[in-house]
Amino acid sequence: MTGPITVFIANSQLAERERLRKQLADCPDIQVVGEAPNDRECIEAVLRQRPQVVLIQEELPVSGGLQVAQQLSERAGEVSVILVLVNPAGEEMWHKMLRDGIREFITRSTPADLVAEEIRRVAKLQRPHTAAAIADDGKPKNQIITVAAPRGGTGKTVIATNLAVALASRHENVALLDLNLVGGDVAVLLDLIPQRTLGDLMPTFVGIDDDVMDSVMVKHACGLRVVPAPLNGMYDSSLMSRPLVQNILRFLRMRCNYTVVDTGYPSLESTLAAMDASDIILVVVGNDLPRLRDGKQYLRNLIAANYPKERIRLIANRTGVTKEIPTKEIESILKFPVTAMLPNDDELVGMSVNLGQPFVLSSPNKSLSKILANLADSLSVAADANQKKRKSVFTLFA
């Protein structure tokens, strides 16, 4: 990219446009190139200058951010849209900006030094890239695999948890970063207590470095390396900005041959830098009928929010069902292929959480610890190159 970043300001208050242009001024690689109070001169101004990057306002009149922001993603899609938000975003918030195809905001408190980075970030994705799995060398780069899901209740922490394990057991260098923030539950899966956690780095911290990084690492006797969440169960989650997330997925990248990620709430801006990031976004469903349905409207979101399709895999976790909807049944609902059944076995969950003790590695001859082995071996770089030719390893066990 050469030149300075281009941002356009769409704001109806003008001391609010001062304060961005203001806060912008003293950053030489980004110009404010226009301005705008309303939703009419902004489209006007915008599909004629073309800039990098829009800063909109969430209540801009007339029709309000969200309403601008798909007409330019419709009509000038090369131009990416912030959303400037009064409070970070709710539930209800997050859908509709899904479904309008955003997925970067910032609040109206977010930190000038944190605007402009995230104004680098988002005009850095316009960059031609080459796929996600091969580095700039032609080498399978590092990958970072985020386990999320609709809702509560699906069981996702424990697979992510015994996702990492299992892929701990074959490679070196593998991390599970716990970014679900309320409660600390892969420390407790794992049986570890950490002297420091995620909550003592500042929310506006971005010197990630190896004695940061070691200083909240714990060591798991598989060889797992946790980065825990604070174990609490009081900590702000929204003091986890996307930024800081941004630069420890960085430096794990860097580190680490695979990280698993355990997200938190969907509308969180850590689990939508988790989600940016990811190679692989592994979405856990329940199977029964309300848990699908959140699950149908989870995809549809995504898709529309442009994560890639081929990044999304499909996990249905059976826990706590006596009576199975069949595999057919359960892509016809979800329109989504599904990547692995997971079996429903409450004792040996039960057993597990309650030990502390992964049961890929205390029962691996269980249905359910191979299934998350072979999705394991699925998920690596190597086997994904020797299994395009052949059927699904999740064939004999969906």
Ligand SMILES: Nc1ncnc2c1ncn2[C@@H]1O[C@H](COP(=O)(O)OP(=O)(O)O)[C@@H](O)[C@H]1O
Second form
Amino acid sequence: MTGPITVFIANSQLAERERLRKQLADCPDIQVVGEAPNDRECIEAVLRQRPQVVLIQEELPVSGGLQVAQQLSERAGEVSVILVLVNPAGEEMWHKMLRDGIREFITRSTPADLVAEEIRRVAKLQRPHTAAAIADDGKPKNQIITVAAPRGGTGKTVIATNLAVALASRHENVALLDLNLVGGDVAVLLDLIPQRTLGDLMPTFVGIDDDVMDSVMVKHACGLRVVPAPLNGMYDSSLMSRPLVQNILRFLRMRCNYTVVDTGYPSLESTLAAMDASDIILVVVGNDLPRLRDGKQYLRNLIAANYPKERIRLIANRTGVTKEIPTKEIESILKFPVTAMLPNDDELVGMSVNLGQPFVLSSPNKSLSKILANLADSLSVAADANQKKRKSVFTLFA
Ligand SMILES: Nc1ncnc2c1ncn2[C@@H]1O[C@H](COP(=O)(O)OP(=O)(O)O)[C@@H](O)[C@H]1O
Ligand SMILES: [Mg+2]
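Based on the form predicted alone presented above, generate the structure block for the form predicted together with this ligand.
What follows is the entire complex, opening with the chain shown before.
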């Protein structure tokens, strides 16, 4: 049995801090471990003490509760924040909170028993993630594989979808997350008509727990569990914030043996958050000189941002379209080993996309299918999961 849930109170008013303390004093499973009257003292103390839950006043001086919550989510991601609002949150406030990684709020008039209930709920959401994702040897158990590219139209979605299907035909519990808030087409490629999508995780203000994730996952006939992107392009990409993606992936890592992530533009926060959380990053490059040049710059940026080389796998897509550039030459241009060369096959891919039938299932003997199946096999071997510290990649791609 673990000890009580540790709670920190950040509020500029002494009377308010005492009121909250008193409200929680009767709960043996909750322990208030510290208080702070302003942002600076709050951040310092929380980074030092690492409580499970922080109650932050919305108007906390100097910078405000949202700002503090955002800093905490970047610097102490495992700490959950409950914002204490003056009034119940309007929709705009929900969006702001969600962007800053805040799961829950209470208002000053929330009764004591409900405050304690919220704290328990938030702490419960948080705990299993870290515990379950780590195996006995200290390495993360389950794999997250993100498919990224220096530009759109390179083949990320075709590759992510077929790879995920190939993995799902080899393993239990495989998920595919479509992070393309605008124009996500994973569901179309799999001929799925989702009732709910990633978009539903954003405007509704709820913590990400089993029920919420289950409600947006749709199962393909091959067993693959898909978290689809919104079907209409009405969502602002900035809503898919780093903390939200981190939360979703923490959940998927806990539940799924393999999670494949299809990403949008390379500079989006959501793309970077997925790459940060990944054991393997598949970088897809096109096979002509301008695209190889993009690829070279992109790889250079990744290495400069301290993404470990051993986590990156380079995939050259649509080879053989015009004059074939041989693997050796691609490797010497990119200064990086090529893991797979995927041939261009307009007929196979075109038909697969239009019928919503992944080609690894419908045409397993085609060369493209075989290479992706081999890739799925090679990725099935547990990857090196050393978590090396990386500096922020934001500046490099901004
Ligand atoms: N190996 C391939 N052979 C033929 N067409 C391909 C291949 N890979 C991708 N395509 C086509 O290229 C286009 C872009 O692919 P897509 O996966 O949507 O790229 P991205 O997700 O990177 O924007 C699509 O029309 C797709 O059908
Ligand atoms: Mg795509």
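So that the term is clear: the rigid core is the largest set of C-alpha atoms that superpose within 1.5 Å between two forms. Positions refer to the first chain, counted from 1. Remember, it's a predicted structure, so these values are computed and weren't measured experimentally.
Exercise for the section: Superpose the two forms on their rigid core, then report whether the C-alpha of residue 66 is displaced by 2 angstroms or more between the two forms. Expected result: It does, since the residue 66 C-alpha is displaced 2 Å or more between the two forms after the core fit.
Practice task
Using a rigid core alignment, state whether the CA of residue 36 is displaced by 2 Å or more between the two forms.
Solution key: Shift at residue 36: 2 Å or more after core fit.
Practice task
Using a superposition on the rigid core, decide whether the Cα position of residue 304 changes by 2 angstroms or more between the two forms.
Solution key: The answer is no, as the C-alpha of residue 304 shifts between the two forms by less than 2 Å after core alignment.
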